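Given as C-alpha cells, the chain that follows is alone and in the form predicted alone.
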Amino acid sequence: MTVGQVDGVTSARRGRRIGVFGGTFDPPHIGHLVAAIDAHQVLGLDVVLLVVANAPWQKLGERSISPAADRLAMVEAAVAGRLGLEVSDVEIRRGGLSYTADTLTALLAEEPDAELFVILGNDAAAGFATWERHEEVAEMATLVVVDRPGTPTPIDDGFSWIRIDIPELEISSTELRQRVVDGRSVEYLTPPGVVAYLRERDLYS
C-alpha cells in the first residue's frame, strides 16, 4: 500500500490515530525525529509515540546498552516542545523484555478506540517476519515503513504496508556513539538538548 491510500485504510476503530516509533534510542538523532514527523504529518496522525525500549530483545548480548532512564531522558530532550510527538516509558514501567505486541496491547487497553500505525524503519521493516508474535503486531496496527528513496525496502508481502518516503539521512546511533568515544562532535546529528545531555552525563566517553 502506498500513501496515497492512507485514506483506504479502514478500521473499526475510530478514537485518535496514534503512531508507535518503538526503538532504543541510544542516542536518539535527527533520522529518527524527520521518519516520526514525516508519518505524523502525512499519515495525519493525532500523535507519534516514541516508545523507549526497556530492554530491546533483538540487541541484548551484541553490546553494552545505556540505562532506560537516560534513554529515556534524551528522547524528552529531542522532541521537547514539538507538537505531535510524544515519548512513551510503558516499555520501561512494564520491565523485562520489550516486545511490540505488549506494547500494542497496554496502548489500546488504554484507549480501545484508537487506531494505531506501527513505524518501522528499513531494518526493522525488512526483519519483521522475525519479530515475536508479529502476526499479533499487524492484526492490532497499520504497519508503516519509513523508506529512504530508491530502491523500497524488501518487506513481507503477506501483510498490508505503507510506505513513507523520506530523506536520505546517512545517521546511526551507532555512528554518533563512536563519534562521542573520538572525541567528535554530533551537533546538527542530534538536538541540542541531546548533546547537553550527553556531555552533562558523560555517556559513551
Ligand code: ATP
Given for the second form:
Amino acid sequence: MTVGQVDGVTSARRGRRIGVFGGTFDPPHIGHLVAAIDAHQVLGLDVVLLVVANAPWQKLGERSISPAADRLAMVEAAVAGRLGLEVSDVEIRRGGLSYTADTLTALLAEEPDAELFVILGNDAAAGFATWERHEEVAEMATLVVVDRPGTPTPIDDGFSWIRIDIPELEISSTELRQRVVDGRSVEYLTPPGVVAYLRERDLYS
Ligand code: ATP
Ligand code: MG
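Okay, that was the form predicted alone. Show me the form predicted in complex with adenosine-5'-triphosphate next.
Starting with the chain above, the whole complex follows.
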C-alpha cells in the first residue's frame, strides 16, 4: 500500500472512519464486495458505505439503468449480515443527478468529525478530474484507488491517492447483465441473495 498525503483537515478529525464506495451497482458483484471488504480492513475503517447512485451522470443515455429501488435492494441483499459494510440510499433520497461532492457534504453535515475515504476503481479514478466539484471531493475525503484488471489507467497525479492492492477480479456489472441475456448463470459472481432477486424481478433478461 502506498500512502498519499493526508491533508490537515481529514487527519485532524477524530470521528468514525467512513469509506464511501459509490456505484450504479446494476447489479453488484464480487468485484465490488472484495474491494469494499479490503478497503474496510486495510484502512481500518469503521464502515464502508456502498452508496447507490440515483442517476449516474456518467451513464445517462448510454443504456437503460435498472430502477434505483431494485439496485438498492440488490446491494442490501449483497451485504446483508456483513458487519462493516452498509448500504446508503442518500443519493436516491436526494434524487436528481448523483454527485459525490453533495454526498460527502451530507455525510459531514450528519457527522462533522467523520474522516471520509472515497473508494474508486481505477477506471473511475481516471475520470476523477471530470467530476462535478472534484476539488471539493478531494478536500473532504482521502482518495483511495483499487486496480481493476486490464490496461492500467493513468490517474491524475494532481491529487494524492492511496492505492490498496486487491485481487484483480475481471468482472463487471456489464458482464453479469450480458450473461443473463445469454442465459448463463451469474451464481458465484454475486451473492445468492442477488441471484435470487434478479431472477425474481426478471432483471436484464
Ligand atoms: P458497469 O459495467 O455497469 O459499468 P461496474 O462493474 O463497472 O458496472 P460500477 O457500478 O460502474 O460497476 O462501479 C462502481 C465502482 O466499483 C467503481 O469505482 C468501479 O471502478 C468499481 N468496480 C467495479 N468493478 C470492480 C472490480 N471488479 N474490481 C474493483 N473495483 C470495481
Ligand atoms: Mg463501471
